[in-house]
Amino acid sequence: MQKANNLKEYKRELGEALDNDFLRKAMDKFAVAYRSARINAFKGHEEEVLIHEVVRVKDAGIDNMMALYEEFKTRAQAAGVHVHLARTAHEANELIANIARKNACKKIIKSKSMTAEETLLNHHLEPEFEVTETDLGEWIIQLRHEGPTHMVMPAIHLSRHQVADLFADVTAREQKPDIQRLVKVARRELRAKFTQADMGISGANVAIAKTGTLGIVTNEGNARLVTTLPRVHVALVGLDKLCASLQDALTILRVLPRNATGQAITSYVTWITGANQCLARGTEKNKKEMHIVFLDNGRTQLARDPLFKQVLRCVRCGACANVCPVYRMVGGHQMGHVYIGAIGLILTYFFHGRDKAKNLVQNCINCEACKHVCAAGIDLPRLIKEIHTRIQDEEGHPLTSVLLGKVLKNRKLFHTLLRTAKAAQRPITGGTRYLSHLPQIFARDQDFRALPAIAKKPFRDMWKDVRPPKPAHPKFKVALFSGCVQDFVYPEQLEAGIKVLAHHGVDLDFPMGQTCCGLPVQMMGEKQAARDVALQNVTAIDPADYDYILTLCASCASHLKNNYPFLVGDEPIVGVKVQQFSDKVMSFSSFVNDILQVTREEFNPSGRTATFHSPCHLCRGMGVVHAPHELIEKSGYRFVRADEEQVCCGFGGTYTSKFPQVSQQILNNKLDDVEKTGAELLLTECPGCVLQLRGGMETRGSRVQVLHIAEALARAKK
């Protein structure tokens, strides 16, 4: 759970979840395994027609809810259940509570239940009551009084070694380190509490209103035993499990293991309609009490908010977490409160408060990895921004951010101060193309990678003499869209574009009129200022004047295309301009390899051994995988692939100054992944990707050279 009072004390945690070797072994093990495991998992399944099924089972639910509780609750209770309804956690909490009370009941099981952690049902209990987790490792994290690591795998942050010295407390035993023998020894100490326990307590992962029937997913079978050998059973459910049918309830358990862990089915599936039979001593007719508490602690205001709602949709899969890479690095205390990973950032605002979600919606590197593989379809990343975005609007905006956002929306001092700053910088380049020694005002611990320095003359000023001629029967009228990076730090890539376009037809033009894509200032919580900055920039480009608006910045074009649309569409005038403007934005490779479809005779082969990275904004927001593959085998390179291509370099813009640790440990990893591969080249198509992973084999000294493909591209060029 998030205790961190402001930010500078959160960091201090990560960098302590940094520190801890074995933690970050297990998540990377975890990682590179479940990548894997759910390829296969899916393999013969139409994987986006699975999840569109379940968004829309999801959303009917969402629409429909307190209809579908009221069918629920009919038919539950005709077969012998008491159904309740608990506005908030304390409520559902303390009606659980009543029910032990007036069961006289004393000992209480549980299974896993992520519903019973939101309303932190065992700190309620606990107090006047034996409460027992039995699933395993939930009863492990019971007995080190902390919260899970993971919404599916809890104790994953935890070796066999420090288990078997937990279990040889409990069991005042010496315990080896044998996960065959620890599974044993927490089986002989459970078992007693499952046949002592006078209630059992459980969560369900889908209820169906057509016949009052809860759905529960387990792989231990601990939930069987918690709902039936107890006199009495409480499921504590919330509002957003509630399903019309068998058929939609079976729609959300087909994709739902397969996302969590990369199984086609987990080793139980238990259904429960009504009452069941219960041997148990002071049970009446030998039938069980049973309750259901559906728990709506804000769901039904979420379900009125058209871009929240989908919030609502999540089956806690936790797969967001599975693949975000800050996860891999510090683990789910460091990246959640109660529930974990991408979700849990958002969850936690509308479940634990402000206080607890505002240290945390800022660690997110907009790598969208989580909307990837979301089993549910949410937009993740856009909804953490937005949250980001209230918290600073109700607490206050901080100062560098504020600062930023004034400087981006306005143009002229954005580039009047990046040409101050080329001045000021030569005594600290030492003559090379980096930044030697920042004073750390400016890069406090950013010397994990060499910084580049701004270049002699941006690519604006040099446009008039690079400009190519005018084809005489253009085939494509191209806006060209720099992006701020390569503008001022990198214009050699957009000359090295210039070259690979050259014979194409291509009428190309630059506007002058464009400033920053503002995905810095979205990132820091500046939404006003992401505005203004993207009115800019759909007045500077007018998308009637042009066939494609191209560019060679992955994070710009991704911005541009999927981000401009939800930032001023809702503008009366310039808002008509914005669709068209998106639909044309290209990506570099897409458009050379797609579009003008280069040959392989316009290139001279070198034979060079060359990988990729590719960037999160180019593979996952634009959706282009394959057309960088081709272009590099097309232009004489020979092509290798790096396991973890589409894996974050750690840059994420800003990210990467306001948490530099994470940031250096996910470059690390990347950097090994591209060495292993024996290539001489690292090819990229993104100036941020070119900055973080130049940079950083710079610093590392590595052989392996750093280029944007439009720089490779035009290497080869005959």
Second form
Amino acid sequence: MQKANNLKEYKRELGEALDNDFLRKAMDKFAVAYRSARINAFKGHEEEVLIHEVVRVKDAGIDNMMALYEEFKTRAQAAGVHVHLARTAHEANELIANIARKNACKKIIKSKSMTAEETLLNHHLEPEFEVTETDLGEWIIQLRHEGPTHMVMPAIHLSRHQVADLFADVTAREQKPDIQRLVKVARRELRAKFTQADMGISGANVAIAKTGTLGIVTNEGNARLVTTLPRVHVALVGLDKLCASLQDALTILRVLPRNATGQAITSYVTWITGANQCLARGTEKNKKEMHIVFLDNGRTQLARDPLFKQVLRCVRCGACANVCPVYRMVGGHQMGHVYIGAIGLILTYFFHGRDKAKNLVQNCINCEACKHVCAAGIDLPRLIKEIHTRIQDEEGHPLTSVLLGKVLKNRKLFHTLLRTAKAAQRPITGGTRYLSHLPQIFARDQDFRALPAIAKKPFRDMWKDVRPPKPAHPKFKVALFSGCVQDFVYPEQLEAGIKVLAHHGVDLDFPMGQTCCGLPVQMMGEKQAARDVALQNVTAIDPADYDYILTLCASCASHLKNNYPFLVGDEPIVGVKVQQFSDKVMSFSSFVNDILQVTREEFNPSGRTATFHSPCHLCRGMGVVHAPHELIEKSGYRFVRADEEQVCCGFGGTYTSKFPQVSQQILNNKLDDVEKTGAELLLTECPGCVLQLRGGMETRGSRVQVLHIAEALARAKK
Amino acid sequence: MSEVIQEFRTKAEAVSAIVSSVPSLDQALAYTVDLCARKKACQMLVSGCQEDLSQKAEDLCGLRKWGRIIAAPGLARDDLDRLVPMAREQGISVIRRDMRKHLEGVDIGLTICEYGIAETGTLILDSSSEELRLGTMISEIHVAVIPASRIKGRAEEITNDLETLMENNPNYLAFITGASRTADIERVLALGVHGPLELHILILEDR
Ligand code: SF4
Ligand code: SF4
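Now show the form predicted together with the partner chain, given that the preceding structure was the form predicted on its own.
Let us now look at the entire complex, which starts with that chain.
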């Protein structure tokens, strides 16, 4: 749950979470185990095809939501169920309380329902009724008066010792921290609750309109007891859970458990159609008193929003948290309110308000890991950024991001400022390549990695001297897009790149009108500024003039390729250019390896060992995985693969200066993995990653040398 | 053995089900009685009763009241007539109803399933009868008999049949895959959190 009133308080909470050793270890173990379990679970299946099917089914559900609701209602009513529709969370809670009152229920047992968490149902019922959660994890957090820290594993943040202490309180007997025994204690304690309850509350994972059936997945089987033993059953179901047929439900079921926990299916899947037999005392004709409360709470409105309707596809598998590097560092209480992880950042805004969401949405490093595992193909990072922008539009933009936006829009001013910054930093670099004292723009807490100085001469000023001669028979006409970091901090990476391209018939051009790609301002929620610079770049580099637009910065590449069409694709005429532009964007290693097809003969093997950090925007953003590995080997290095090669380095552009503590911890994990390989060189393909990794190694005093892959290739080139 | 049945077996075993083949239903009944006779009277003894419980939960122990019990709620009359004497010989009682009087637990729940799904090692059990539903939840061991001819490759092959069951409502349909499980404490796997601690599957060779 989010209690922080402002960013400062939120950062303090993050700090506390980072200091929690148990949490950190548990999350690290989980992140690694989850990844391999998921790969196993999808073995023999075309993951993308399965996800695409889920998207199809869920989109149909969203577009026909109310028609499906009516169909469901007709079927379920015919089968003896009372069907209700609650407009708001409060209305749903009150409806449920009234059902309990009308049926003289006192003791309520619940199986897990994220929708009930969304409406804070327990909170509403507890003053009047005795409510017991029966999912083990939910019971534990209920006893602790906490919210869940994970949608599937709500108590993942707690140790066996904490659970033992808790159970000692409940049973008034001492409890040993032995997990198998604790589970049995819970079984017996909860069984006693089951026998006494007069009302059961469940959620549902799917609601099938054709037959009026609810589908519930659990591993523990508690939902079966919750829906069987008490004489009254109420199911609280989001309207987004509706689908047309059993076939559709099975399509969702094919992906949900695989993505959630790496299981092919959960131990129990329960399908309930109508008011079933119930032999409890006080029932009429041995029939269950059954109610289904459908919850709107903004869903019908969301379904009409062309961009945001996709969030209703979410099947609550929790995978977007499982792979999130930030979630891994700080846990669910800091990475969500009720809903957690990437989807949590978004849903919090819609279901629990701007105040709860405003800090959260800033805490995304934009690594896209979530997007690439989402069971429902939701473009989570984009939506998080959109909400960030909306909140700033609603609450006012912070001065720094407005300023940065203004500066970036004016290329000349921006470049003049960078040049001035170079002059101003002279006293603080101490003659080295690093800043030893930071200018004010970088706040405190930045000393976990040395920051580079601005280069003596930016690449744009060097271009006339380093420009390669035009080949006699050009094979490709290529525009080089530098991005600001390589232009102003690491021009040597571009020089190295030029050397690698030599003798391959590349007619290289560097259009001077280009400017920052705009990703930093988009990350800060300045969408207008991001649009403006996008237009400047598309104007500066006319895609019709070139075969490829090459960049050595993976973040720029991914932003130009994937975000530009969304940012300015709707502009008349420019929109056409933008698509052509994006189609031609290519990252360095795929260009060199796949298009130029460089060979071993061009290199002198050094035999040095090298490992690779795969930038988020290269492996996920551009879908490039193998080209860098192949290039490293071709150029005569010995390639050793690091663990978690594709996990973020913690840079994330402006993220690292906003949340330095989290950034530092992510970086530390990364550097540990690299050092474990024993490699002499750490190569990567994004200047931002170089900045973060090299600075981190420098501060550690490590002997591992960090280079852009272009530099390594240039050094080996004959 | 056909490929589908082999796959069913492998997948079910992968989620800790104990799978055997039986040539006849009589063999299945004998297996169940034998399993019950070999089993400690109350499995919770090794895993629950001796745990430190609150008074209320402790009171729930039915061991003193009842002996060993096989719950066979879905069994046809004549099958039951053959099971009862076999069980009696071992001092085991067989019940077919009143599961609510045994919420503290019975030793074995015996059921005959509608379908098996090879892809995931899943059993499909029409649990519309409350007695049957409870029988498979309050038992410490669930013994499920599945005729070999009823094992299909994927659930999608029988959606029409399943929908027919659902349309014939009210209906309570269960997909059961392995024993009841949790990993809610430190992600350590523990079986039998609410339902059975063990699932035994008997493939009835009927072709
Ligand atoms: S983009 Fe990365 S940091 Fe942001 S929510 Fe997704 S996984 Fe987490
Ligand atoms: S957003 Fe996607 S990955 Fe996250 S819980 Fe929902 S379906 Fe799963």
